[in-house]
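Taking the form predicted alone, here's one chain by itself in structure tokens.
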Amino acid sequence: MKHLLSAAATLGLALSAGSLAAQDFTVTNATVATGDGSEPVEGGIVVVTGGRVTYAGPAGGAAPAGTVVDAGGGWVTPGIFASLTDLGLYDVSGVSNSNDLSARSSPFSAALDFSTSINPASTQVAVSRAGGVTRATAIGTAGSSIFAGQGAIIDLGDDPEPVVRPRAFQMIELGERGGALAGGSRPAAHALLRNALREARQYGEASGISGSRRRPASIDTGDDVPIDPRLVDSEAERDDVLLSRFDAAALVPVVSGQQQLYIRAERAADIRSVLALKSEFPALDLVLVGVSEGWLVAREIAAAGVPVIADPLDDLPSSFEQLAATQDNVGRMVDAGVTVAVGSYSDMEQPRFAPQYAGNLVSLARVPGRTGLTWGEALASITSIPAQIAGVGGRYGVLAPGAVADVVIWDGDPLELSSRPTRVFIDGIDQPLTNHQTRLRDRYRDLDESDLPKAYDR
């Protein structure tokens, strides 16, 4: 415990919390994981440099910059990169008025921007920033379709931007629910499914939209996918009924592969189904969702190279499209060459839990018979290899020479439960840790009731 105690004194007096600028920092006396999959490196550093990693292993590989923090013996690893999550689009899940998650009466699908209503002051942000989390990808769910609308890459830093890069994906439903939404069955999803994409290359073409092949994208902004199309005026002629014009435009960066395209199906046919897409439109950047019953196909997802992010936690059959639903699945579909991420977080599936599922899957390793993750593979899954299915791969979620300095300092192992982080900072920032629920633990820790606010009084 003095460790611990005089781990965090020291960085409190060298990196004051909410301060706005990177600092240069090294931190020693440390286990140190870089998240790349490898195992951890007792007695190591990690160098930070202009809110970049310069170094992070064994002490001795590199010379210290800046202020040198004390870890106290406590582990380092990069900040957790949480996939698919909800984090900024609600207050109280169950006010209608706080919440931004699904629009069923809404005309539009596709066209739905989430980058536009992430709330940074929102509690479960600040949660999760206290639980490790750093960065993430925020998205709604499908309300009135089989699309759900364009989700964000987002930062948890306390600050008023956290759109690192809006509109980096669209989400769709199939299987069960995609069927429900269509209109009652699968076949018509996927009828709805590859009209929309049809209709949106068929749209790009004749307008002339950025993504087409009639115009290459002329703007470029880098990280940003190119000027959404829906800027774009245009007076091509149209002869579909089933989307508005405003969706088909923001089907266009998705149907020429400049868009990831996120689909979400359970059942192993429904999965086949999925990669087949790749027959009618080549360009397709698929990411698959949900996959409980991966392991049944993961050859043919590892064949066809697209990667997946999963429920840990999904054993159990609980829909008919999830009857071989199994704890293995993730660890089967790695050890068959899958690129699974840990993920899919909302309401009560909180992305502070990652670690949690993610130390679940060691566990499950070591229980003869059973098919889990190593620890090193099991950090990656909640780190470096969701940054690298969002597309920013080597930029986030890993402790390597230029990648952005998202790093957090726990007082054990990270995959135990018993641990939590000490500091959090991102792009180099040393972060608050307080949050709503912070401030009722301590208001409300001992029975004194001279400190309540007025609204108590008797």
Given for the second form:
Amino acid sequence: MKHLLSAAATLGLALSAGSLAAQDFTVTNATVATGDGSEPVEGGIVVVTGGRVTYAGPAGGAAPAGTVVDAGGGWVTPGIFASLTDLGLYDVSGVSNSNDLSARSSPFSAALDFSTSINPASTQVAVSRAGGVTRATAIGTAGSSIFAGQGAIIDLGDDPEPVVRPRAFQMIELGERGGALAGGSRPAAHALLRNALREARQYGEASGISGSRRRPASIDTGDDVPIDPRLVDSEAERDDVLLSRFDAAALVPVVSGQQQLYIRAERAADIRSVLALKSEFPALDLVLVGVSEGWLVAREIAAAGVPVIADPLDDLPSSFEQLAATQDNVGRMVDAGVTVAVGSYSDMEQPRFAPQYAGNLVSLARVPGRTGLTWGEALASITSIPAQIAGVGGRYGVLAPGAVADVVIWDGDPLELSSRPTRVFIDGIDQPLTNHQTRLRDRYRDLDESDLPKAYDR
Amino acid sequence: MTTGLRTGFAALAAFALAGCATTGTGEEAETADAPAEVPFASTYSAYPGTPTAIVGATILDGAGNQIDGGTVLFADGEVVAVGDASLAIPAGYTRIDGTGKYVTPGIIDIHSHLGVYPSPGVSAQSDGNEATSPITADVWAEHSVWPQDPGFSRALANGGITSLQILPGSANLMGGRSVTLKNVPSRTVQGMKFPGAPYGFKMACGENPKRVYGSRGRQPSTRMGNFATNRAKWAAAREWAEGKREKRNLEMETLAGVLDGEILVHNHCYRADEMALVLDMAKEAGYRVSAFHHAVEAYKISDLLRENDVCSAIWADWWGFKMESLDGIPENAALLYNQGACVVIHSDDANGIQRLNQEAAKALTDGRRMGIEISDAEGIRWITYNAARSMGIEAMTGSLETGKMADVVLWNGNPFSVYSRPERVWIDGALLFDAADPAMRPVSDFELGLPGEGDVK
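Can you give me the structure for the form predicted in complex with its partner chain, which would complement the form predicted alone we have just seen?
So here's everything in the complex, that chain up top.
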């Protein structure tokens, strides 16, 4: 027993030491699902060199490279790209000291930058990684205003650098919650929003912040918001005083369309109001979030070219803005031509449940009269499409030449409840899958305390 | 036949409810010392059905058996017979081809707040916690249930839920009586009450009561305060129960019912050490815990739970949302099962109740992956028979056995696959959901004339 334990410990050390660097490898003997909406290919391989995918498809289509990783007849997919998570922002959500999700008493709102607080050592991150989640967008919740702040794109790698892109998007609450935050009604939320965008536009121009009309973006790597406008100090005077200088600066890239603006809205009428914003602020780069009643306005959303991040399983009139909620929502929107990612995970809705949610959309498609997704569409809704909506399509969430090698090997159909990841690679680096939960599982595999208490069993 | 059946059930219901309901048949129940009238008595009776034979399906009977290509017969609200392909089908039975499909007992959720925290979740309808005193043993959840909660129909159509226990919330140490319902649409809660089901009693350990009352500067504000408040109340209840019981006292009547063993304790309790303390408190006070709910650390004391014959009603994989949930692991159910302890998968959630089969599937998977062999036939018990057992209704439902209520789900595939959905659901032999027939989809009063009315949901 003791020998076994120390052998396991040594092995664990060896694995984690070996996981520090990307290695070239080829996954063989697998069903390959690339995440791009296509159906899976049996007898496939995935070739990874230099931390990038160089080939994914039928065996024989490319020469293997590096180490052979035999999937044993399992499946290989891109890692899950989880849209709108709270990963890294708390250890225990109910323990406020450990929780950076919301700041009701803060004087700031739009300026809040969640990338400053992502904790890659959070158990939530480790458990999600073991569930096949490799990338995510992370943001807290609106607390002191309709503006939740700026979310980040992160990776779930076992390393100290979780942030892939800070300040990737600004998030706003409209609908019932937005109304409550703005003072008690939807009109109050819309007035607050319009005033804020105008203040930001005026302040951006007066201060000469990059991206404004007076000073177009000078730096554009295609990867980042050019500079953090909050860091621009300025003597510019301001006409309005509702926003602090810091919040106003944070909204400059939103109003100029350099930073995405995510807006949560559920009710059909609220969704129409969001789409109408484009006529006043044409540069806005909108993403709709929530969208329980999206199917009622699906053609309008599609015509506006605004993508959607939707909770696929909402089917209760849990509020008056969700009366028409149905699990057919995603399928109907996709049929109408809307780009839809599955998403919004927080607290007990964990990012690693994404495959289960996607699988449910497939199950609907198999019931006469209902509208779901094909298997390929369902996998895309939790991999390539969320990446595309986040502005990093082709780079993450897909097994295609040039894509970052976020690769998950599963012991079966990844959308099926009986499957689990057996290997997870992020940036081509083999990841540890142990965490607080697996350690507890191993400790309590038996209840034998005849020699020593459980506290010595590790 | 229709009228006769409904009347017959109503009579049986009243009989069983008044007696001890140990067998569910009513025939052997003692009625000598039963009160003449039961308050808020069930008025539920089975809806009409036709004699039905489901043939060729894989049967997971809830009693631990799997029958491939099996036959299920039910008529007059009851299971007539369950067997393999050789089972003869009597004349007059409607034949349903179940080839490639699965049949299970109706799914049972032991922990639901449908009706007391209904949709829409507005404060006007928030009736699940009488959070005005740490002990509200006098309240009954049925007096809060809104039968028009659209959540009931979603649980039926997507989850195959045929029975469920509605509990008060966990703000209080003693939150009040639960009510067990048949998942049938009804104008009144009495029309949903499960005939003959014993009452449950909701208790709560740990963080919630001490937070709710501690924040008001009163006892309990600590775990030791929780226990002190409970023990004092049990001592008073014992004294009352051993007295004449003449003067009406709603609180004491419920507590005495627990001490008498007629009301089953459902104790919200996360931590292993705290569950062990509750078991000792129960010994001191002289009652039994039927099930610990939300028992995320049950796996740490699965031996103790087995020895005390207590079920653990748990989520498959919720964890980490508060301090006392930090040590939850997805192998909890499997480790309990491995020790021979009773496992129930519960929802505590208006969405989760629609996918209890999927939650059980995840728990099965995580167990199998750590090398614990659990058959599908055993796994289905976690959401059927074991739930019924903890709720005291196992003699009437929870498995497909001759004479039991014909609570039946026909799934279009293995219920542990994400790709499967309920195709038809019968309650007491009456077809109440048919995925192929939009007319067989209940619409609550609340939804009439509103966006999305009657949609497939």
